[in-house]
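The chain below stands alone and is given in structure tokens; this is the form predicted on its own.
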Amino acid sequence: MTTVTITGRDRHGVGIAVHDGKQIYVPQALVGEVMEVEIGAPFTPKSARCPGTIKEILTPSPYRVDPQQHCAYAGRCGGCQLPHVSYEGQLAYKRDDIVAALSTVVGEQAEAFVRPLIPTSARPCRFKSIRYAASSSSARTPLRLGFYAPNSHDLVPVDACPLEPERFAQVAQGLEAILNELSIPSYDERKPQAETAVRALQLRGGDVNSVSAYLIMTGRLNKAQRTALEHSAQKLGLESLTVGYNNAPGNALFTRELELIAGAESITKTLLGARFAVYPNTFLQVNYEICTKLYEAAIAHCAQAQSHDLALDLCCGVGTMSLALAQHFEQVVGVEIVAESIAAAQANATANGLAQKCDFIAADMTKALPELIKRKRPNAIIADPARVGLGEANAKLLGKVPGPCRLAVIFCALTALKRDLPLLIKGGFKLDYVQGFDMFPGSQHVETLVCLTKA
């Protein structure tokens, strides 16, 4: 055994200690803790990075809690990386991460720019969930649905997750039962599989406790299987049951080949005062409470623009923020690369009586921005890109937007913030404030809103 002090953590929340010139990575260890660990062989030959296993905690962190108090699957399920950290500690860690990332851009001023993190208060908070499927090679072992173990694709069967609405567990267990009655196995991503098999189940929550289910499968369902699944959906009270057929090898899930089995093609969710049709492949944040607060903050920043002729909503999805921006601006243009999302955004604008104020463009942001900037001269811009961020090209293009203009960028990853923000500042935008929103309690992830102004 070796006594170490945890001095850091990686992006997965794993504690890091330094001993004899080696970096020891210790799962579920917290910064500041002193512990006895067993050090394993290097991750790769001659590497200074080694795994460590906790044997005894000598000095625990004040943030340490017993994860089993909140979840019976803690430590086995990889859905949450920080179940052993108090919520106070999680918020402190995430704000520290934001300050550290911002300090690479503005130096010692970072602390002054970062506002307190917005916490999640409501439970449950995960209104979209993907359960994966697995079964053993034994024909007598039933298919199970659950979440992957940390850093693997080994399934941890889960009956109910405390971060989900109760109905999700009821629906998942009901569909698991009918799939086993139909003898439909799970997909094995390690080998080709042409037969009908289950890859995963996505559940979504909407208004009035509504739930849609989306099964991702290989092969095709036969008539008897469709009928059985339809009856099961009706029995479970599902508003929608869709099957997506994906026969591609590997572990990718989503597909455009969809078959409606029961109910409606979409469910409805009200956000920011507007009603949205949510389809199986529609992007919508999983935590409605924090999603609403995040979007309200971005829109409030943009609403303070000097003029209110035009706002842009980049990576607009189904128009969630576009419709809210239309309450403050004469015209809103939404840009999104996914054509199906643009079609949904147009339908949502029409359904909410805002079609005359909203235009939507199905295009890559890099291709659409030059013309929009040249012809439109926007007064405000919101950008909510994917985890990769804006990218260098788009950040440079946004830097060319003439002032006065307000800009709100939502970063899913702090690595993207560190890359993109300097380019926006170089383009003439001034940093107003940065704020984190705890969209995913229990994880290392934090959504970060960066608000800027160009005079």
Ligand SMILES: C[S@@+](CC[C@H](N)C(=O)[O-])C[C@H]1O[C@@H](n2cnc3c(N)ncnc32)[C@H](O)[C@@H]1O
Second form
Amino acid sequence: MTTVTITGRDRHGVGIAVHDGKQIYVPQALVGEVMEVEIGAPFTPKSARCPGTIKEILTPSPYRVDPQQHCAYAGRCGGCQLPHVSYEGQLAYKRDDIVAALSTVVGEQAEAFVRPLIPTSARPCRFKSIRYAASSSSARTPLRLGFYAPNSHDLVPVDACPLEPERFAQVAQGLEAILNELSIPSYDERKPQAETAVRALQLRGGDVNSVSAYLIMTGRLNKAQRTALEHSAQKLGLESLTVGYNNAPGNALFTRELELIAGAESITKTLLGARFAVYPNTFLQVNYEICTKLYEAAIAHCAQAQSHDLALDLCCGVGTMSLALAQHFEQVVGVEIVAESIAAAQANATANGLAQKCDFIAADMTKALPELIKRKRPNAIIADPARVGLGEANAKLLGKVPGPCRLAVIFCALTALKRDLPLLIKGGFKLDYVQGFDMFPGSQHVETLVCLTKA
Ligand SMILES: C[S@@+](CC[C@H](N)C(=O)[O-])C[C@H]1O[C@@H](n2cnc3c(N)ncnc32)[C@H](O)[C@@H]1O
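Can I have the other form now, the form predicted in complex with this ligand, not the form predicted on its own?
Up next: the whole complex, starting with the chain shown before.
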């Protein structure tokens, strides 16, 4: 047994101690804690990095809580990473992470740019929306839905997750029961699947407590299975049940091949005063309270532009921010790579009486940006890319936007912020402020809004 002090955290929330020139990675250890750990063999033969296992915590962090109080699956399930950290501690860690990432760009000034993290008001915050059936360990009979174990694709079956809406647990259990009655197994991601199997279930809440379910399967349902699932959807009171067919190897979920089994094709969600039709294969943030606050902040930054002729909404999804931007600008152009999302965005603009003010382009932003920047000279831009961030090409293109222009970029990952922000600053943008929004409490992820201005 070795006594160590935890001095750092990796990006998965794992505590790091330094001992005898080695870095010891200790899951569930918190910065500042002194503990006895068992040190394992290095991760790779010549590596100075070793795993550590907590044996006894000698000095606990003031942020430590008993995770079992909130969740019976804590420690085994990787659905969230910080169940052993108080909410106050989670907010402090996330803000520290933002400051650390920003300091790689602006040095010691970072602290001054970072505003307090915006927390969720609900405790616990029930935002989780995807359960998995697929597993890399073994296909399960009976089929179970749950989350992956930490750092693996081994399934931890879960009856009810404290981070998902209570109604979702009832729906997941109901669907699990009918899928088992129909003898439909879970997908084994290690081998090609001959029979129809379940990969994952995505649940979404619309307005007025409605729930829609999206089952991602490897093969087509037969008529009897379809009828049974339709009855089950009605019994469970689902607004809709859609099946997506995806027989690609690996663990990708996205598919264009959809079949509506019961109910409506889309759900309706009201955000920022506009009503949005959202489809199973179009993006919608999961934490409505926090995404509303995040969008309001990004739009407020853009609304202070010097002129209000044109705003761009890059990676616009179903137009959630485009329609709100249209309240401040004569014209809004939304760009999005998923054609189904653009079709929904167009219909959403029409349904909200904003079709005249909004244009939507189905394209990769890298292809659309040069023309938009040169010809249209936007006064303000929101960019809300996927976890990979803007990428070097797009950050350089945005750097070429002529001033004056206001820019709000939303980063899902701080690694992307560290890579993209220097390119935006090099392109002539000045950093105004940075703010974290706690979209995914319990996880180590933080959504980070970066607001910039070019004179
Ligand atoms: C985090 S979501 C944000 C969507 C929308 N702004 C919202 O909040 O609902 C990122 C979106 O970027 C889109 N996307 C990913 N890569 C893209 C690209 N290269 N060009 C345009 N859109 C892209 C995705 O399809 C997805 O809808």
